[in-house]
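What follows is one chain in structure tokens, specifically the form predicted alone.
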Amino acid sequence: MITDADMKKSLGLYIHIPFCKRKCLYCDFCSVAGGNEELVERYAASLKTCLTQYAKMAEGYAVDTVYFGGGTPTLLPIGLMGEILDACFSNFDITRDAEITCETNPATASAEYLSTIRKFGINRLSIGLQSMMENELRALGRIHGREDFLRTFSDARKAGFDNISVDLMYGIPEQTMESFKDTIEKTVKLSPEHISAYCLKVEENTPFGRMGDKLILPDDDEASDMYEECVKSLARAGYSRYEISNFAREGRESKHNLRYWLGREYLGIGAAAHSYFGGERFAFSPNITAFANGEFSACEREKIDTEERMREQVMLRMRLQIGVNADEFESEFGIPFETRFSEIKRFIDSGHVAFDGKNYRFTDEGFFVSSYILSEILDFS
């Protein structure tokens, strides 16, 4: 039976809860730390009104993924989340077997509040464990440790998500070969359905960018092994990379984020959210009191002409282990993909870019150098 929801466009929501408990020594998201209750108040009815406006721009859509990010969404007071959930559902349609993610630290989840929010809709779980070696995380600035991971593991799974993705992180501080291969052995044994695991990236304005030549890690040759070996221990163990970063049991990728790579629409609501629709790229500013304040319609708007629009689905499509297909590609832009970007053929000479007759895809051997190839063929100098 066909319904209404078939015949719409899917659509994809983004929701930026800015607030955690205390910033990591490696973030740059646009977050702060504590965030007073009067403040996360007015955030939340900022929230609200927004998703209203913005439910205008959405009529004959169908909304098929939520995602929750931040910052910390779990710092928020349950009645606002409710709340925040409630005017997704009143404003948009949203399907009936939507994917609703929530991320989480593990040290701000009571098993009431994952109980609680399981039963209000969210039906997957992001949780941000990084490393399952405690000096690790006391390097990288986390309030929890692993134990407070693994209680949030159990309760999320007590209170029905059987839908979790863990954060892992590798190249960081103190870690050896040794300790990563640790850390995948015991998530693993836990089962999520769905793996990410991002090297560090040393982002100029945190304490560990201030820290300059005193922040000691692992070199890259070193980070490009522990990329290896995490590939090859969660092949093993039943985990596929779809992504550069990103590794799932079947069916359980992560449809939200697929929809950025894909280059599909998503709305972004909240302090320095960015939206892709109708063609055009917008943000929020990123001043959290602005937008609890209700400033939020003045947003920096870029429409996306062909050519971008040719480059960014090269640079995003290609972190996919399906990558570009040439048809879609010539139907979208009338011009076949190698004529355009006919730098690929010196990669696939080299054995780092395969293309079977349909798809142009990184090898293993191209995903670890992925960024320079990327730089080579879209020729950003």
Second form
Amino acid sequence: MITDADMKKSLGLYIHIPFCKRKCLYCDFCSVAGGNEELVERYAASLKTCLTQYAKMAEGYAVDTVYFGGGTPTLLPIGLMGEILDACFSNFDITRDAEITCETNPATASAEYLSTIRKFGINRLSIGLQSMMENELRALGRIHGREDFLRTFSDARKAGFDNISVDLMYGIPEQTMESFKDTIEKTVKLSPEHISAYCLKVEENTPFGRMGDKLILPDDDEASDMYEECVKSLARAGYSRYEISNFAREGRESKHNLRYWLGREYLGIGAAAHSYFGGERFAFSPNITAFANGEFSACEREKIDTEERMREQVMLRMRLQIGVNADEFESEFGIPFETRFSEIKRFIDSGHVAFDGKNYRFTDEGFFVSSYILSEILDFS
Amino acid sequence: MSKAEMQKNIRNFSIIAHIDHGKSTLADRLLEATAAVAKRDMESQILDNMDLEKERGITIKARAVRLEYLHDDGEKYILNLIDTPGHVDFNYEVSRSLNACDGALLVVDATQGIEAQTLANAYLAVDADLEIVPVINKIDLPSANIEGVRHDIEEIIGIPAEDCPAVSAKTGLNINDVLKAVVEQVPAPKGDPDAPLKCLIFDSYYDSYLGVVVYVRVMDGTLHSGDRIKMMSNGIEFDVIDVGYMGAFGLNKQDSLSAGEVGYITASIKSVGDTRVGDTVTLASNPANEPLPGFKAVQPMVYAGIYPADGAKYGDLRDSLEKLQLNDAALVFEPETSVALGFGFRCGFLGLLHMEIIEERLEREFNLDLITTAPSVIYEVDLKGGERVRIDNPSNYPTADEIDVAYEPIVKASIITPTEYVGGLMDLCQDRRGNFIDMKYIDTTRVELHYELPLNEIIYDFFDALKSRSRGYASLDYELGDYVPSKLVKLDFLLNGEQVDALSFIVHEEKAYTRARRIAEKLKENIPRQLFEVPIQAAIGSKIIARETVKAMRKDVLAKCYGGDITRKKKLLEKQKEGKKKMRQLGSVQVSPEAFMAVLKLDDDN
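The structure above corresponds to the form predicted alone; please provide the structure of the form predicted together with its partner chain.
All chains and molecules follow, beginning with the one already shown.
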């Protein structure tokens, strides 16, 4: 039987909740600490209005991934969370098997809260653990300890979440290879379905960025060793790397995040939220108050023409383990991949990129220097 | 007033001093006191025209100005103040400027006493037969020791200083004493206004409207506008458009210039290369029998390759060098190509300061980003075939089996230092292959050291090392000596097995190993990690004498993107790509221009 959903185009929905208990020392994302109740309420109201408006654009689309990102989305009062989810369901055609993810941080959501959002329809939880080491968590400026995480994880399982992702970080202050291994081991023991492991990047406008030389981090070699260790030990535990920083049990890849890498459409709603829709990339201003006041104008807008789409495809798909499929590329763009991006040959020769006759993909050596290689391969106009 | 009467009331003098002893400030005060410049109009230190000179506190090019002074005897005097460059690179120009004078004010800092350049300048003035008038400056400072300095001047230089002016150029105290001393002690110029014309060129500069403006001191004869003149060194003739004198605010025309006067000539001259400092100007119709003594064409002593950081700016660099050359006959350049750096120029300079000045002017006034190779002196090599060649570029250095004897230039250096630093400075000179000549006690606290030093040992960082080992108290002066046989080798560097020509240099055999190791280490620090391991090798001929390795890059990856912000990721990659465009490809290795410079600069260590 052919359903409506099969006929419709697929869409992802991203909803940004920019509130946190405290800002972490490395964080330069759009979020405020201790947003007052009134602002949160107005912000939530704006999200609802905006969802209604955007829904008109999304006619003819079926939404099969929804993602609540932050900030810390679970800081939203449960009533507001319900209202926003309701606005999603009532305005968009959300498929029955849609992946609906909510990010959370330990010690921000009670067992009851988690159980309620599970009932609302959220079926995937992404928990920001970062490290199992108390000293490292403190050094990052996280508000939680290991026990907080363990409680949240167990509460989530009890609430019925059978699809949980855990975020880890490496290359962070006070971390050693041993402590990172320990974090991985303790995480794997809990058997989450998905693990993300990100290398700390020091951004300018953060407390870390301002610390300059006083911030002592594992050096590039140590960070590379940690990455290698991470890939190896997660593989042993049954998690395969499907994207540079993302690891999953079979079939548990993040469908929403895959959209980004596969160049599929998504609408982002909320301050600083980005969209890729109708051949354009656009975003809301990061001004949270403005969004709460109902100012929804896009702050950046870029048409993605064929040339740009080709470049994006290299940049994004090469992040995936499967890489770029040569036949698909040629049939989509009418030019062989190795003709359009001829520089890639150099990196096949050097062993950083592999070509198996079908797909171009980074080798283990290539992944961790992918930015360098991409900047060589890509030609920006 | 007859010409003879006028001559009686002219005084031609210059001010000489060690750097920072207040020469320019004193010049300002003299201008002010003679009302050539109203105080409110006065930009501080008017004689130093270029920004660079102001910043460095030194005078690079000579300038001259006429002051009018009413003396106690009721007569009006014309005082021509001829400024001199204050650095050893410009010694020849200094000597020509002094030859244009009849007297010199020797400024000595009352807190510092006599320094190396004080002595060197005093000797130059004595050589030029000048009447020396000592002036003790900075007497307003609490640490001023006026009597001690008077004593030193008499003892060390041997000229009376009992009644010499003691002033504060900064506050203007006793400035009139200086003017009085100039009139009373500096002799009036001699010279016959009716003899065949002889003018000494002591400076010239290019003006886009007037052509070259030539500064001269008329020694004999009289020059009128409209006369046809001849340069005695090269025989080139010009028709004089204007003659006149230099006021504080510009040129003032006169009908003529005659013996004893200091003034300018314009004659639609296109290049300062035709009006060399020290040359004699005479009349084409009635030439002098022989030129004034002492002319020599200045030769560059230091050579370096100058390349645009952005290869596309090669044409701009050439235009800029040509413009600078209009005003700087000592600057020479010719195109050269480097495998590593592309198209550029091999440039010759009078010395390291001259080189730095040119570099800074190219960067500041012409907005160019440059890569400059290590400075090199000129070596001479007797080939086995009997021919002698001059080498100004290490790339052209013959191979060991072609060389019979190699020669390098040495300098005669004089260092004045407080006694407590003598040991450290002797170690320094020894380390720089110095040959000790003698040591003289100036007084109980200070000595004068004489060394012969290879020029290539002092062109990099010798002056800085000297200052750091003497807490800034030692001073240096040197003059170029002879070429001496030397065991020289050419040191090459290889990145990833490929030789980088721009990094090669010539060094004494004994120094090769340490220098090779140091540069290899510096290369290692400054070459960013590449996708592959990069071996760095230093070699003499085919023999590797030092080795380092830049490990392969392992981490260059973008962190996660939140909320699907692909645009930001793209921008980061684009920025990275932009950054790469500025990189220089040295064989298969990418190096930023900054890193390249960091390797070439050796002055931060020793």
